[in-house]
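A single chain, nothing else alongside it, follows as structure tokens in the form predicted alone.
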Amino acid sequence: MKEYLEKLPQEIKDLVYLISDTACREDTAVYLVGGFVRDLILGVKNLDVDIVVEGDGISFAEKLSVRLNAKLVSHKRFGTAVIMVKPHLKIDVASARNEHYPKPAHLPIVSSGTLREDLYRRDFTINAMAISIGREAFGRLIDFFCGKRDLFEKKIRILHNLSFIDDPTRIFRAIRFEKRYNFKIEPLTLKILKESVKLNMLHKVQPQRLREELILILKEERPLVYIKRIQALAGLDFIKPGLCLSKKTYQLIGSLKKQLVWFKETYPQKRPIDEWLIFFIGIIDSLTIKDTQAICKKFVLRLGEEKRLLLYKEISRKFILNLCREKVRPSEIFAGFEPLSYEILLLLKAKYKGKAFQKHIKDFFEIYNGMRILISGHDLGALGVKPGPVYQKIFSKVLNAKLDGIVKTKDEELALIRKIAKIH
């Protein structure tokens, strides 16, 4: 595997050699493992370096973090640590461990173990390889379960027949790796996956864990492909019993992807979009507000996520029809769209295709979003207007006038507030 390691970006290669040097100094067996090894063989960029230490992983991580002068976060209960080398680069360190599941779909009980036991507890053979980076065997591939063969044959294979029973979230990971790399779930694994679905194993998993797996899937490059595969293999009952996506919903999700591409290309300076949330809202677009509230509670969504989701569901047909008119004043467009997040606006743009509506959203992003007036409370105070709620009313009137082109300069704004101040 030395030739693979030599092809790493210089930054990662230097890091691997520093880890190796530290392992030699400490006389400790250390291995690159898991997804890092998988992507190394596939030639896929991966900036998350995963290592397993036979022995005290946290102690090794502490020594390594000192040499790197990097922040260390350790989890003694699990024998793991994370070293934040740079904002875009981290090292996951774990003590070699064994685990067993006290009940199906529950979190495992972890104990110290050998490298083989550590690799055997993993989800698929392609993620159960290791590369030694110690002094004597630097670059040697350790592949107990034929993971390299499955990589080249493009197969997703579980390590044992209880894999999906122990951890049903592996159903999502099987689909994620299958579609990301254009692999196939091999026949026996697919058969066992479907059997676990029939046993309703996903319903036995904590909803928060399902949420995290779903978020990872919705962050993938082609989420629609993954969503279709999930519905075909596992269904969407884990979100809401009876939920089944229609052709119309699939079209909406496909349109959402196009709108995201448009937004990022057109407005790279605007804040990043929570893409997974947009696709999640698209999945449950057909559900009622009551069902949506229940889903927010079930998956323990963050307050900001729940707020955006429910605000989208509360948008009325009257609101849409009003903004579908051709002749709508800029101040009306601003009043309608300004309270909504970018995520909601892109959802609306994907869903409602009328030319006038599309133009109003584009105008909002291009012209009206972020528009501000030039006057301040100091200017109102100078006119003798006492501070209070009236300030906001006056500012709103001036802003509407500016949006509609009635005033353009600060002098014109000042002239307008003089007229308004006389009334108040």
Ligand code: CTP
Contents of the next structure:
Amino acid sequence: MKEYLEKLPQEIKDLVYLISDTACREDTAVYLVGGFVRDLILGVKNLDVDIVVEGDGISFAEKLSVRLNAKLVSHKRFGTAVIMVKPHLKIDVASARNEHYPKPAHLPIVSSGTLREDLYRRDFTINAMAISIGREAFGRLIDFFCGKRDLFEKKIRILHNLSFIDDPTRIFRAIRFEKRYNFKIEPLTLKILKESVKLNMLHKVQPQRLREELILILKEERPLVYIKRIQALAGLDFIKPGLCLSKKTYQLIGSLKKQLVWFKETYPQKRPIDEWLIFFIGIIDSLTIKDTQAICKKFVLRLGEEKRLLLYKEISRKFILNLCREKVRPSEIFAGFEPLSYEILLLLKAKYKGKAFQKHIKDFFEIYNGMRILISGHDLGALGVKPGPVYQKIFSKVLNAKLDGIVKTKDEELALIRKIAKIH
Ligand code: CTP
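Could you drop in the structure for the form predicted in complex with ligand CTP? We only have the form predicted alone so far.
Next comes the full complex, and the chain you just saw is listed first.
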């Protein structure tokens, strides 16, 4: 595989050679493994360098992190460590291990093992290859389970029949790799996957683990394709029993993607959007507030995520109808949209296609959201207004007047606060 390694981007190639050199110095057997090897063969960029050490992975990671002068986080219980090389580049280090599942769908019990055992515990053949980068045979591919053949034949194949029973989150991983690389889950794997769905295996997994897999899926390039496949193969009962997406919801999710592309192209300077959250809200669009609350709790969503979800759910028909009118004062548009997050605004823009509503949201992003008043607390103080919550009220009145075009210059703002200050 030397020729593949040679083609890596320079910063990753340097890293691989440094790991190799450290392995030689320490006289330790070290291998590139997992998704990194898969993507190396496919020619896909991958900035997570995954290595397995036959022996003490944490001690090797410590030595490597010193040479790299990089931060190290280790998990003694699992014999793993992560080295943060750069914000976008990390090395996952693991000690070669054997896994044993005490109960289906539970986390495995880990013990040290050989490289073969370590590869055998993995999800799919395409993720179970290794490349030696130690002293012996630098660049040799180790492929016990015909992963390279499956890569070329574009097949997702499990290594043993209990794979989905041991770890049902692999159901989602199979779909993720299938759709990401345009592969096919091969027939026997598909049959076993369906059987494990029938055995309700997804309900036996800790919901947070399902949430993590779902988030990974919703972060992929074309989430709609993945969601359709999940509904077809596994159903969406794992989110809420009986949840089944209608054509309308699929259209909404499709439209969400378009809105995201529009937003990123039009406002590259605005803050990044939590894209997965938008799609997740889209998926559960038909559910009630109560069901949504229960889902937030079950999946242990973060407070900020839960807040945005519930805020969206609480938007009333009256609110929408009001903002669907053609003639709405800018200050009203601002008051309506300002408390909502960008994620919710994009959801609303995807859902309510009326011309006037679309214009109001665009105007909000383009004009109203960035509008600032020119007066300050200093000006209010000069007029003898005592500092306190009243300042905020006055600023808000001036901003509304500015949004509605009643005041334009600083002098006009000052004239207005003189008027308001008299009242206060
Ligand atoms: N793995 C597994 N079973 C899982 C999760 C991970 O066997 N449920 C193994 C696979 O060999 C995988 C490796 O651990 O290649 C690393 O996992 P992860 O980083 O989650 O996935 P990647 O394969 O690197 O995929 P991605 O490109 O999505 O990061």
